[in-house]
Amino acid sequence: MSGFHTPVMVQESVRFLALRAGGTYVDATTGGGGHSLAMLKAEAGIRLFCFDQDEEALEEAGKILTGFDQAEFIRANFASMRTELALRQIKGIDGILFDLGVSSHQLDKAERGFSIDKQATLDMRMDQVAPRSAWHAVNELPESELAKIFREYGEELSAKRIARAISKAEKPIEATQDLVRIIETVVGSGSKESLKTKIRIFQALRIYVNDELEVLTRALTDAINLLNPGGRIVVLSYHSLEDRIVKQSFRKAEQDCLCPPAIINCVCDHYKQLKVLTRSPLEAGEEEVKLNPRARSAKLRAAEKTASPKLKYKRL
């Protein structure tokens, strides 16, 4: 394992995937390859598709997975997973892992612009060739749009005041520390609450720049549809917005009908697709958190694909 990225809850993830020899699996967020390596070591007889939109991550994963010819690397966001697999004539998969959020490498590498502690150009793009960066957001978006981003994606109470401070600041705002100083004019510096606010603002910009929540919602639907009966989906999330989307997606897929109670005969096209395996999310243990503090916020949810019904039935 390299120092590129420390994978979280590896044993738990592999256990819930219930890998089977001859099966086809997807690591939707390969990162440095830590989870992929654990999957291949646990069951060498699988075919594994490793997705990541970060070219540096795939290069690192390629080093770690040298010798595992059953792993295929795909440089793409998991939003394109269904298309990319179809191009490879893959119609169904037996398991998929999502490890959401930003990698250790992206946080630690100053020039990526993810960290509040490191001086860098405001970037925050996970895909380095994507056209929209955090620089464009803070320098070009109107105050009202910035406030909405900070409020919805960062759940920040001072969203409106911080957006106003940014809109009134001398433009352009070039670097991460320039943005940090503007935030501090609103919430001060040195306190725990000030630190939390800065983290939330950076998080909100990162989510906006990478369209993370919308992409996640669509990708979860695609993943559930791609799973073969008995296949497993495992998702590691790191903040409440992600976890809420995963929870709601699983809950919807576990229902057999979405019609209002007043409708006697089911007329919707929905049917039960999943059996949820984790009623409450799993969290990293104390020992893991000591070794990797970033594991503290991780939540793992897992579910299993049920057999598709042949027909809809009359509601009792």
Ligand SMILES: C[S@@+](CC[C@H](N)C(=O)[O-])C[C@H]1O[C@@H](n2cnc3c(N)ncnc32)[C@H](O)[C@@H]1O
Second form
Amino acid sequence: MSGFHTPVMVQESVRFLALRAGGTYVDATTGGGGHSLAMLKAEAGIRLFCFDQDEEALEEAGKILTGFDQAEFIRANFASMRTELALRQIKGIDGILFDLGVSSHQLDKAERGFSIDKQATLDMRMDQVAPRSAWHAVNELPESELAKIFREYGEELSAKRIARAISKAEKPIEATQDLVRIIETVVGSGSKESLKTKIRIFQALRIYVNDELEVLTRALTDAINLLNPGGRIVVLSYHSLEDRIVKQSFRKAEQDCLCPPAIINCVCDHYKQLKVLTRSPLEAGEEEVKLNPRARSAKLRAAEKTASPKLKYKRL
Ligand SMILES: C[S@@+](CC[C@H](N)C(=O)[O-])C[C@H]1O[C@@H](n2cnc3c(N)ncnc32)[C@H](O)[C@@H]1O
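How about the form predicted in complex with the ligand, since we already have the form predicted on its own?
And the full complex, kicking off with our chain again.
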């Protein structure tokens, strides 16, 4: 694999996708193309739509997937997957993979501003032309909003104090290392705990900048609706906030009715759409974690689309 990104739990992902010749599949987060390549090698007779909002990622994937004419690249947020596929006359798909978060390339390339130990302008946009960046967040958001972001997306206990330090700091705060120094005025430097705080604050800003949780929730609903009966959805997540959303979305889609227990005759339009294939999430094996430390936090969840009901089931 190239130095761009080492894909995580590739064999498990491909196994759960249960690719079928003639099927239509989506790699929602193509990155460097590692998972896409494995899918195309496992079953050459598929059609594969490769999404990513990052132009550099699709350029890299294009190189790795040279010669695979069954792959079509779409530079777009996976939030617009339904529209993008409809534009290509695709109404149903047989499988979809989400490998969430950022690629090693995005973290390693200093200019992207994702890393706590690389000097760069505060950016953190996965989509390089998106209007909102980390610079805007730290320089323009009110203190209370920043504290909320750090608390909700970073689960950071010092959220309030760090937001206050940022709002009191001389503006503009231009670079990642300026932000690191401000965080250190609150939690100190050199200790394991202060390092964890810096990672949590950067994670929180990244989630905010890319609207990651909201977009994921919407995209999972769309993906489940798009799946043909028997189609599979596989999601790899890397932190608890994402995993919770995946777990809850699967759970909801697994139920046949969402009415409160007191309602005897079902009045909701909800019906069972998924059979969950992983009761608890799969984790990477020791060997893989040794070779690729990023795999340590990965959680894989998979589910299969059930047949669509002809009539909504009514409880008596
Ligand atoms: C962990 S990497 C994927 C790595 C890939 N599976 C591989 O084998 O190289 C995640 C990728 O998803 C992209 N991404 C994250 N959120 C996205 C979104 N909402 N829409 C489109 N792409 C997204 C990122 O730009 C990044 O390239």
